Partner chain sequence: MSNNYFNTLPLREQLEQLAKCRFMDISEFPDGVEALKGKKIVVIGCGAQGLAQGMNLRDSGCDVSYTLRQAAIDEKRQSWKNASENGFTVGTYEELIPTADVVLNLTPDKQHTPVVTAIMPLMKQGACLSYSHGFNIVEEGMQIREDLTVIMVAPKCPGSEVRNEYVRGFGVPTLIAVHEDNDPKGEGLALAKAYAVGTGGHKAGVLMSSFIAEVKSDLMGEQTILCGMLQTGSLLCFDKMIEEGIDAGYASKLIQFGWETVTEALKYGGVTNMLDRLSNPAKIKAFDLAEELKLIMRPLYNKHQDDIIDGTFSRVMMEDWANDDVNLLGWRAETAETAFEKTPAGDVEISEQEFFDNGILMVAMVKAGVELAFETMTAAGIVADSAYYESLHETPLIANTIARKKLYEMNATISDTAEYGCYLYNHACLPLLADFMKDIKTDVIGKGLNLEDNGVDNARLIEVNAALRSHPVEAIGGVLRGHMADMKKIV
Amino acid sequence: MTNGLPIRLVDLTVNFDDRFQLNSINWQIEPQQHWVITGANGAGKSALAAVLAGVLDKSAECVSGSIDGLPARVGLVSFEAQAELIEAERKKDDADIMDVISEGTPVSEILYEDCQDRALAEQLVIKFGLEPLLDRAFRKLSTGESRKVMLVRALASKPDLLVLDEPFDGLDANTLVMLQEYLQTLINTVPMVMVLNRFDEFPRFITDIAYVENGELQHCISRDDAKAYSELYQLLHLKTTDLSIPEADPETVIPCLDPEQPLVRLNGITIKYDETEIISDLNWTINPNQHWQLSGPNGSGKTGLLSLITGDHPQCYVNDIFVFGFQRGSGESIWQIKQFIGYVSTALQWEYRVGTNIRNVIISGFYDSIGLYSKCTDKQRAIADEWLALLGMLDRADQPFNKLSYGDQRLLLIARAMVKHPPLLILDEPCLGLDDMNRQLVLALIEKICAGSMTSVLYVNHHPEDKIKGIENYLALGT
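Can you show the single chain from that sequence in the form predicted on its own?
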């Protein structure tokens, strides 16, 4: 890095033509560090790479903050830069007033126009198998061939910083291995920042990882931090995996409900203790396939409202409550109500202190038990393994539940509550006690459930602004 100085982004906010914004980015890249920027599609990875490369187009505007220490020469490889070169070639045709079709700029000219080391460029041309293409027009290359040209061009520019946005995409297997090996030879001479989606493509020399979501740099971790690395892998897996919510076990049947009836209907309900009314004259309906967020400060009545739904509140029978086809007080049992509900809370996690393995924790959801005391079926075991695969925990299926991190335990209890696909999943402060990374893991799983199941989700928390994608109905108590 130039003069050995770090690159510093301080409270940097950049608008991209009102389409996207990088928000308050704080990041420092030290000499000898090699970074990967990762995150889900549309998170802002490429935008952040463009800022580092100093190639923001006219549609981008720095709103606030600063960036210092960018070196004079930055080698950039990206689909955007590739597309710009091809577009520039097309414009040459449009500008031709002699109606003569241009052959286009040959690959050799593209390669050597910014070359700082001709001998290196010629070596790289051989390495990448570009010799037969030198006289061909750049615009006539395949995607993989033009990607190789971009790589050689950047490497031969003798950059002080390499910014490589998905450099391995479009390369055949042999070229990919060769490129990784070549980049390994540069680690003591030039810092690198890569944009990569797949953890299995991270080169061995990567030292640090930046996780971007919704235009914000949410996590910066050292690759040597095994715990943080594992959690980040799990988060990216949940955000990007094609795995969907596992199907229910057809042998574990919850009675069918009338789709024309609401799951829950509360009419003018009141909760009071002595002479103090906590909730007064509240009407609330939860329909099938409808997701709700219930929020409010301590003492606003969230827990009491939930216990009216679950049947655990002593004032159930003095209120007008219809749940899962039953008018409360008509002779129904509490277990007839609870069979339609999956429930997760911090209190449940405190109670779930058995030493069983994590696969059995999920299977116990079929039996609504704390621990597993019945022999499970092959189908139940298979469904549990599908849930573990979704959570990125299949390789840990035989680990004891009580030895897991607090966040992993919470994820498993949500899977346990969902395994029967109950009509209503109640998540009572599911992020309570979790650090930021584990909180994001839990929220990512809730988003997955909202998007991929027929279960209605009731997400309970303190803060109405803490919204989850897929939840569009809100009830705020104490306002």
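Think of the rigid core as the biggest set of C-alphas that the two forms share within 1.5 Å after superposition. This one's a predicted model, so the numbers in the text were calculated from it and none came from an experiment. Residue numbers count along the first chain shown, from 1. What changes on going to the form predicted in complex with the partner chain:
Comparing the forms between the two forms, the C-alpha position of G144 differs by less than 2 angstroms, with the core used for superposition. When two forms of a protein are overlaid on their rigid core, residues whose CA moves 2 Å or more are considered shifted, and Q123 is not one of them between the two forms. Superposition on the rigid core between the two forms places the CA atom of N298 2 Å or more away from its counterpart.
Output block for the form predicted in complex with the partner chain, input the form predicted on its own:
Since only the chain itself is given, any partners or molecules it might have are not part of what comes next.
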């Protein structure tokens, strides 16, 4: 290994032209490691890669923190670097005071100017099929061609660190395979950091993955950590997929509600256990198309209040409750109530202990049942599969629900709650018990739901950081 020292970024905050900021990055790249930086568009992947390539001396300003161990010779391939070079070429042309049409710098010059190993460079030129282009002006190449030139230039510069920002973009299939194979031969020679957006493009030799969002390095996971790896895959999928939430089933009809009536009207309600009143004389009305956030400390009766609405709390029969057109206790069944509600909570997850596959878990949302006890229609099955595709879990459709990770189960239960597009979606602490990555996954899914449906969301939590866009009404208990 040519590189002795690890590269260390400590609490590094970097300003890029006031347009973008990398915040408090803590990261260490050890010799023998090969990283992928990944994240959604605009997350800061390229910015982080650029820091490694020495951008701090040029167009970005270090606000605080430190970086050390950065090698002198960094080979960089990126669209920005490519664009910069072409821009420089253009300027060269403009700057020409002679009244001669400049042909621009030939490819050979670009290739060999930084070259540390002429023989290697020549080999690579042949490998990448660049021979016919050697005398062509660099700025006249196609994007793919100029990308190949950038790659050969970087590889032949004998770098101590190779930073490849989306190196496979714009390459034809053959070149892509060839490049992957070639990089494989370098793994003991030079550490690599690649920016990649697609998991299926991650080369085998990648040892670690950095996930960037909002200019923050949010997760560093080892390739060997299969669980974290698959969660990260899903997170990236949800953040980057173009899929929106599937439509409701036209045949699973939820009766129409009178738009003039509130969805829920609780009138002076009380919940008590033994003689202790948990909630006293509370009034609450939820109108159609209102999103609510319900908060309150533990034991303030949040879940009790929700279960009065869902009909799961026996004291719903001794309170004045009007839900979805029914005055409770007037001969209606709970299934008539539940058809209007999608519901997710930790307790539901505990109760969902049935040995069924994950597709059936989603379908069970059409029937408000835990487990599936009715024959589903082909359409329902197709909709369930669309949800699985959105979650990036379609390939696991037949796996048993109870063998899934806690976070995956939560995602599925949210999809189950939403599958019928209920007028009211109740999310009772949907992030409870989840680690950071799964929390982000759940929030990403909920945002997709809020953006893509007419459902009123009732969101319960006590983590102020788990905010959901678009919620405008608040009810606080026990304050």
